[in-house]
Amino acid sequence: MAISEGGLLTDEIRCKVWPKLLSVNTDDLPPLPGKELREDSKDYQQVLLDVRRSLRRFPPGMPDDQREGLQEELIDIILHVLKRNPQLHYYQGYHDIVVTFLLVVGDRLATALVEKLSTHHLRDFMDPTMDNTKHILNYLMPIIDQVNPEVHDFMQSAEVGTIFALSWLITWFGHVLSDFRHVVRLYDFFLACHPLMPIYFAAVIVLHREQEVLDCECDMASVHHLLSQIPQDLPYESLISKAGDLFVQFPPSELAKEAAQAERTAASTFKDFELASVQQRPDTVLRQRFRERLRGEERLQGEERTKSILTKPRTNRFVKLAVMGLTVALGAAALAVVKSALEWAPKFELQIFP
């Protein structure tokens, strides 16, 4: 359901399914965090500043006292997770993910879900440095290159890098999408899939805007400005479906063959998620849906199907679908590049969270 069209549909269903996707036992939830967390937390002041700036993440028209109460709960959840997991480091944008869980499932369940998410899906973002985050971002261009070499080459010529997608990735698009319905729909999808699925979704957004990109001035500032302004009227269901197809066609293990530091990302050793995948097998749903689409397009369009399934005719990649294992068993590794976007993007464009 989480992968298929429409996702989980209601927050009531999400309260039941999200814990299962993360293998969280709802019968043994931790107690609510206490206020004493704020006294000895090195992150309290930064968390407080970020949460105070999060007004637009709450439903329009919510009474001030209710919103302020939720903001206090948001602070406590974040500090609780950080205290229980000293290996994790807070980053700007983390609160955008936490507030989504808080609004959907409430503070106590959100605390348990966010802690599990932080030690698994988000683990690479919470390192002391941004090295692993940059490596994960470096998946973006190889995915685009597999699908549309023209767009890839144009972006390379413009030297735009991948910094425009940083806030997308580390907030699971929570910071950049204004409609909460679209945010939770994406969370359904990401929670049910491999931890690197958000970067595939980022790639299909760029590919969806192909003509806009190619019509843009071929310089870094112009292309970065265009791509960093994410449209709010995206065809989300179509893009979700395409992201799933691209993951099946070009799995992380295939992209990782060129990586020099595959073992450095936490996503590549995601044991707990692998156990969950044994039960959920989201990759099976993705592959089945992809095969059904191929059969349907073969009947209706014949040879034209090649264009509509977003594949570049370099090798016969469909043969590889038959030997794919569990999603996580494919491994997740980052593509290392000599020049990361963070090292050379101009200062005036580095305000990731306006």
Given for the second form:
Amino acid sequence: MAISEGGLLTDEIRCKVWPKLLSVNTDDLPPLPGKELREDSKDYQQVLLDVRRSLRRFPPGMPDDQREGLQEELIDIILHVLKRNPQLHYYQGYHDIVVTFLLVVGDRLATALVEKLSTHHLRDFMDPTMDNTKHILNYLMPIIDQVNPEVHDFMQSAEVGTIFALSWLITWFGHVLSDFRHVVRLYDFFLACHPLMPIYFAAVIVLHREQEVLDCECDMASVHHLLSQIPQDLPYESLISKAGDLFVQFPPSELAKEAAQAERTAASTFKDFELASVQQRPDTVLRQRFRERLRGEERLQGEERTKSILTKPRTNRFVKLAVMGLTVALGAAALAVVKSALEWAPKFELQIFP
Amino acid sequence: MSAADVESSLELSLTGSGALPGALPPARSRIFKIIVIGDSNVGKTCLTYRFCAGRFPQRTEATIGVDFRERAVAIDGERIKIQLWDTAGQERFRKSMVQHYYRNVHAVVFVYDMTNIASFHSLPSWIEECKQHLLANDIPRILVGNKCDLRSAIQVPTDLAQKFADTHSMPLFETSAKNPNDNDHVEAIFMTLAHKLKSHKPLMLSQPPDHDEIHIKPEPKPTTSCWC
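What's the form predicted in complex with the partner chain like, now that we've got the form predicted on its own?
After this comes the whole thing, all chains and molecules, with the earlier chain placed first.
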């Protein structure tokens, strides 16, 4: 539901489903955080500064006193989670995530959900340093490379780096999208998926704007500026489904080597990351979902689907040819099989062309 | 929407007062790349926005990572692009994320909040960090004390700041990104810097005039995308 078109639709449903996605028991919620936390928190000043400035996160028509009340609750929730989990470190942007939960499910439930999220999906962002965050950002370019090497090479030449996507990643796009409905729709999706899904979604946004990128001047400033300004009218549903497709086609395990290469020192942290990631189950569910959907796909869409699968012209050329042959011979009905085979393709290819 | 306000500074800048009406050859313009650093909430975003868009932004939020603003100006008849890289103030960002942006900068602007002594006390560590990242020693640096309009709340006296600036051989400017009467002042600060840069390194890198040149350039190694 959270992944499929439209997401969870209403906040009422979200109040019921988000706790389930995070395995939080709603009958046994911890008591509300108190104000005493403010005195001995090393993060209080920073949290205060960021929350006070986060006016844009609240609905435009909301009366000031109501908004101010929510801002106070927001501070309390953040300090509460940090206090109970001393291994977690506050980062600017964390407040953008917490406010989303606060606005959708209210302070009590938000506290429990955010605590769980912070020790799982957001865990890497909350390390003492941002090294693991950098590591996750290093998945961005390999994903883009798999789908559109031209865009990848262009961005490499521009030396744009990946910081333009930093706020997307660590706020789950909460910092950059002005329509709250879009933000919660993405949260539905990310909550139901592997913690790395936001970086796949970031790649899909870049790829969606491939023409703009290629038309841009090839220097860091121009490309950074273009990409860091997210268009507000993105076709979210199709991008979500595309991000899911890419995740299945190029799972993190396959990109790990390239991501680590981009970083050189990352080899050890990746293992930690894999170990830390406990979201294997939703990941599996997602894969199944995409396979099922594919089987149910209509013949007419077959051709288009083939195109989207065959998006790796440089390294997968031989596989591509093989798949084309298959498609011609068997028609669209064979696509489900082909698609499953493609997931194995890179390994397969390695064996044939060492 | 204020987000749109802040982010549209690039577009605004191109038609702004400093932009040249096309009297000069349009192909190449020199680029001055300036990084703006300092503690959280000292007003880095407001200052850069003020210079690039010509006004104080209605609402700003915490900067996450690095934001970019640009404005074209004419100095002595030459068209110059001033690029301002506005950085996040929280320490964890500057430790691992901001390094990438120190590369090839032509000048550094250190900002502190005149109403917040802690932001002034952080300056030595910013300056030290900057020294480590910069390749050249002779890069122009300036010190800006922001929020001078909040007279009753000033915690950093001018003579203290001036002494500090002298010790580090930097010019000091006290200003307010907010005060409308100070618009000329914010403008003057960045323009002074631009003038200094113009005389400082006459052969600074130019922007490639078109895309064709890009393909001739050797491809950078893949490792250049990271911050190691």
